[in-house]
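For reference, the chain that follows is the form predicted on its own, supplied as structure tokens.
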Amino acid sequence: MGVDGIGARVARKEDRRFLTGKGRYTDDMSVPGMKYAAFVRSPHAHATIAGIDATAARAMPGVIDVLDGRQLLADGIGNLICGWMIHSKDGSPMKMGAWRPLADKTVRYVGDAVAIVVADSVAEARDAAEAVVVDYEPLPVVTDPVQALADGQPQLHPEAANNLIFDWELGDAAAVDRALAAAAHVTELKIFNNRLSPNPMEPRATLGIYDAGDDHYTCYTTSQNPHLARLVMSAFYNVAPENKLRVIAPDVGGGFGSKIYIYPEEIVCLWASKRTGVPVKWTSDRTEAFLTDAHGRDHVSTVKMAFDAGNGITALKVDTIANLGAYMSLFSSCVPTYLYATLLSGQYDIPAIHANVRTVYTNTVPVDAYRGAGRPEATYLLERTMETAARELGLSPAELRRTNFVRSFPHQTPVIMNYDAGDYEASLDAAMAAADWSGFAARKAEAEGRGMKRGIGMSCYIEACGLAPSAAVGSLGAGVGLWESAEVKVNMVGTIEVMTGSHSHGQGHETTFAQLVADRLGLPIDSINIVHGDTDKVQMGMGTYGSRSGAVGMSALAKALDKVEAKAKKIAAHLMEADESDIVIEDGALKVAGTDKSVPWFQMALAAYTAHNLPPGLEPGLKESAFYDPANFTFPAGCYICEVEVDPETGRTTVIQFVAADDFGNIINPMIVEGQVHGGIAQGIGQALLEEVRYDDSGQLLTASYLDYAMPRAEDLPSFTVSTSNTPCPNNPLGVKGCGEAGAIGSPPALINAITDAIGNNQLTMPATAEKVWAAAQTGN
């Protein structure tokens, strides 16, 4: 390993335009004649459109057009998709309501679009919107998934009676059911999973563009896929053809996944630059983002867990409802399903596992993936079992763990996955130590003596990361492939650009692709140059999410650049008159081992392209390129304790310590992985603790600005302790697993659990806020 290659803790390269303000995001861009948009979104949760008036708002000074969904109609623009079939256990298809751009006869939850205004500024176009005079003509709302499923209750699709989407299953019902009547104990429990709403530092933005003279359209916005949003775009949207149409996500400040499905306003960016002549840019403010972004979780949840006379767990069986919002967005429908109950089984060896799922429409934002994407709601539900079965037999809670980990691998579970390694038992003695779990007695000894009441909670999580294989996820419904791509070119010089289709929107994959780069060639890191996000200049790609970069995307780069060593290992060996196979590379030079003789990197790459000099039959040049799709899922694991104190005067909630211990395999950047592990605790904490999308009753969102949205802030976070104990990922060339989500996954049943131990009441669900705590710390169990 080098100073800057796999393994070393190097400073992110791309930190040296984001902090001094030199980062370039999509409302920094600006094209001459460049007009604005501003978005005209139904007030109500459920009405008809009786008819819309835009002939006041035309007048207004600035304003070029107003455009709606009649028009979008009549142009053939398509509805919005979701992107993964899945089928209802009697084998009928999901029911997929439209959804429309622009809504043209009804409107389903606050916030739906149905106009566009273009302007000569932003001020100029809300002005207009505002003056935009829509009939609606409300109808009953149903904002409750349970409550939606119910007979009499209001319909938002005609295709989806009763509002359900699907009543799918996966397991074996009559084993679970078995096990169950024969169980030595049961432990059952109802589990929520709050809705959430991502919150990315920078809102969705988009800028529409269509160049008349070359027919040609171009879309800038903060997208994790932009190869995805092209192909969407124009094969299902009709919006363009696919070989005129560039998608550029440049710089984006957070995905979380709510950046990667296509929404509304891209679509009608881009139509609209067409019909007005002028290129059209739309950017959210953050109560626009609290309304249409994508929101995460929102589960209801029953649970049953069977176990022996030893303790062993012999069934699971649960019972899901989700609720997917107002429409089905683009990965919907695979999160409450291959994403969340593929991984009930968690790390313990589970005989029999039954998992029922219905999900359902309701007049609110359309649900999709938020950081963990269903292997959050996965964990919370089997980690708060766990706790709460540990305490009903009278077992450490570690102990119970111990007793049912897998601990022999491959391990076929009953709900699909097949996990490759890992040492579980390794990640829960590391935490135990870390947390000094043997201590805890005492300090909650002393803290009882301040009046405080101290509890401690662990949550052992495992996620499946790098989606794959390609076969596997279409078999399973998936309408895409999941492989990555990669083409490294070596420039005359020597220098090196990478172009790879993966997405970087805050992860830092200028330093680690970089790295893994600098680590095969021996070349310096400033020497590399990582392409992404434009569909141009990158050939295909699937963007990031899932963690999945490293997995695929760095596994792709590394097999182009097994293509580009070989071949300049043949040039300097040609150069050198040695054989191909003497030949190494180290810092920055090829050399023709246990001798003195070399090629600068630089020179090789010069002799590449002269071709003055090379093997007979070789192409000049040094340019490769490869695609990677993996056999199987990554799967990262690890165990969390966390400490709290409460007040029971005020239900105040204080983490005193989170301890992380991971397993993500080989590691490229620690102080990358560290970090990604920091936020994703902070924001599992915020669930835990102080997040929670909430409507009243007729579909109105109360929550929609951070006087009532309650993000986790400093002064809510201790300094974490984290480690790693790293097993290789045997299925990808690197090892590597994966590290965005895991905190975000494994943090809130460990808050929650140390919550409910601390005050005697294991009823208790999140967001713990101190009223909630306090009215629950007053009745114990």
The other form holds:
Amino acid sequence: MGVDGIGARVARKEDRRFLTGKGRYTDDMSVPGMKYAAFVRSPHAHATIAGIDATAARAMPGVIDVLDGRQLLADGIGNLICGWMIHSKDGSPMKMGAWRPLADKTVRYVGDAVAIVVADSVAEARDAAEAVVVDYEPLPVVTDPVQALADGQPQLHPEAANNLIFDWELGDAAAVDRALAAAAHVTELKIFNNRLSPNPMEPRATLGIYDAGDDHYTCYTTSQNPHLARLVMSAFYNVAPENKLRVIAPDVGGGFGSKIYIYPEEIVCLWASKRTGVPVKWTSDRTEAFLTDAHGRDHVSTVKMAFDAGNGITALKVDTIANLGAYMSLFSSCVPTYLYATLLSGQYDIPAIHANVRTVYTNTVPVDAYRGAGRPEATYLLERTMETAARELGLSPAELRRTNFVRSFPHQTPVIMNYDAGDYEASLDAAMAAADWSGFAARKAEAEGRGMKRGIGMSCYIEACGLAPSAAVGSLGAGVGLWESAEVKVNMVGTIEVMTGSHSHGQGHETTFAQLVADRLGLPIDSINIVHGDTDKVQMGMGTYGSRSGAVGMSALAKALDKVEAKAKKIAAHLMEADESDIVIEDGALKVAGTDKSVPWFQMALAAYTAHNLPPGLEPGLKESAFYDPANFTFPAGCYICEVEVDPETGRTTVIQFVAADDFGNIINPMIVEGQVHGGIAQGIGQALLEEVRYDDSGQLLTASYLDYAMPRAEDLPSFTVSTSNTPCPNNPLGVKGCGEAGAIGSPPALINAITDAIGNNQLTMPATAEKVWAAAQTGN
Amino acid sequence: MAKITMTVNGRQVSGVCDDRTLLVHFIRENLGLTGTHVGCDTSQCGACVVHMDGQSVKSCSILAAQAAGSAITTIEGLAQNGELHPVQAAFKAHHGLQCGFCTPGMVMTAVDMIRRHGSALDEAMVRAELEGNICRCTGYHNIVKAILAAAHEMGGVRQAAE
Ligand code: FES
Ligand code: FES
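Given the form predicted on its own above, produce the structure of the same protein in the form predicted in complex with its partner chain.
Below is the entire complex, every chain and molecule, led by the chain shown above.
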């Protein structure tokens, strides 16, 4: 390993440009002749459109054009799609209601786009958008998913009777019922998982450029997966043919899932650029982001967990209603099903599991994956239940968990997943030691002396990440394969460009991917460039989400490097008249093992391109690519422990310490991994304590700005104590598992378990605001 | 429409803009200095923080016309002669950024915080002073570490110079 290689805390290559203001985000892009867009959005949560009159708007200063859904329809632009087919338990396919990029007949949530205004400046576009007269005929509204399923409620889409999208199940209902009937103890709980807004700090933006000269389209966009954006825009929305569409996702200021999907604005701006003949840029403001970025979570569940006399779990029964909002977003259907129910076994050996999931349309913004996507919902449900069960059974939370841990691998759960490797007890022990669990009683007593209620809570999570393999996701309904691709171009002088289909929006790929190359070839990290986010440069890709960049994206790079090394060895062996199998690559040179013969890397590269003296039949050049499709998911797991103090006078919760002990397999850059955990924990604490998207009964969004939606700030959080143990993943060449989501998955239950421990009342829903905690603390359990 | 002149990063600049144009848009659109970001519309996020006559301000909260005649420093003006400012260097060393979007505002806030408190800063003070800046990526842990480290180093440098 070189100093910059795998396992080293290499400072990030990308930081300099961000720190000096030279980052290039979509809203920073300008092209000649560019104009600005504003969208006309529905102020009603549900209404039919009787007419649209843009006459006044068209006459306003600076306005180029106003376009609405009728023109979009006339141009054959398709509906937005959901790319993951789920079937109900009766065999019927999910009920997909039409989602027009610009609504032409009906609007279904506040913020639904109706028309686009293109003007000389943002201000002029917004002024004119205000002047577009839309004749709405309001319809009755439903925002609550449980209510939406009842008879006589407002109906959102004709396809979906009672707003039910699908009624899906997984597992063995009969076995679970038998176990419940025979149980020595059953723990029952109702679980709410609050609706969140992802809130990356960079608002979404897009710049659509149609070049009439070449009949070619370019789309700059804030995307986590530009190739998928190109595929969907060409294959489903008919905006442009795939070979004539270049999608560029430049620097992207955070995604957390919300930038996986294709939104109406990207489609409409690209189309509008062709209609108007000018490049069209749209940048969301924060209120638009709250109104239109896909939200996350929003589950209502009931759970029953059965135990035998020895405190072993015998069965788990889960019934979940998931609110998917007004339309089905791109991945929305897989989140509460295959990303959720398949993780309900957690770290535990549970013989029988049955999950029933109903998804529902409501007059709210579409809900889709948000950091963790399904796995936080599963972990929250399971770990709140474990904690509750431990209290009911009179056991310590650690003891109950230990009794039920999976201990031998591979482990087949009753809900599809096959865990490949893990050591759950090691994480639990590490977290308890770091949190000084045994000293808690004394700390609690000391806090009581100050009139404070102190509590401690844990959660043990598992997640399936490295989203792939293609055949598996295909059999579960995915519309695409989830491999990844990489290309390694060795330049004539030996410097290296890596083109990866992964996309970095804060994860530091420009550093970690370069570390892998540096490690393999012994080259300085500055001689390696990582190129991503541009469909014209990168051969193919599926983007970044579900902690797949390391396990899938870097594995593809490792495979491409295998090919580069093999060819480089052939060339070097020829140059040194040695046997190819004797060549080793070390410290930027190709050496004949056991001799002092070597050629520097750059000289081999030059030889590949001068091609004056290559082995007979060998192609000139040195550029190799690979696709990688893993055999299984990876299974990071860990234990989180949180200690809180609640002020009984005010209900205010202070997080005293937060400990994370994760098993991420092998680690490329510990500094970056720790940063990912910190960020995830902050989002999890945000969900548990502060954040909630709220609508009123008429479907107006009450939390449409940072004044109303409580984002965690520095003072809301402690410093975190993080550590890792590293059971290598046996399913990929690097042994990595993925770390991006863990913090957001493991932390909410640990925190709520700690607060309920402190106040002695288990009836607490997220976010545990001071008001709610105060009220709960008054009543006890 | 108004013609506005100000000093930005040590250079005199002028531009013509609407009376309603905010300083942040003047900086980004008229001057092409896109390091200063817009993250919200309610002056809550701090992505837009610049220095105006030596003090940090949210450039989304004042009109460009109000800033006429003042001396503005943006993130682009912080590094000198290709050398990162100690606060920038500390953010890099302590991994105080991920997506980088909040970073310019964070750094400008930090520089002003350190100017006012120097090495007297402690963790609680840094967290309290970051009240006006939101970061969604880092959990603040490493930002706090970076600011404390920079305060220490800059305080140390100052003491050594005295
Ligand atoms: S953009 Fe100025 S505070 Fe958010
Ligand atoms: S680094 Fe992404 S918001 Fe702070």
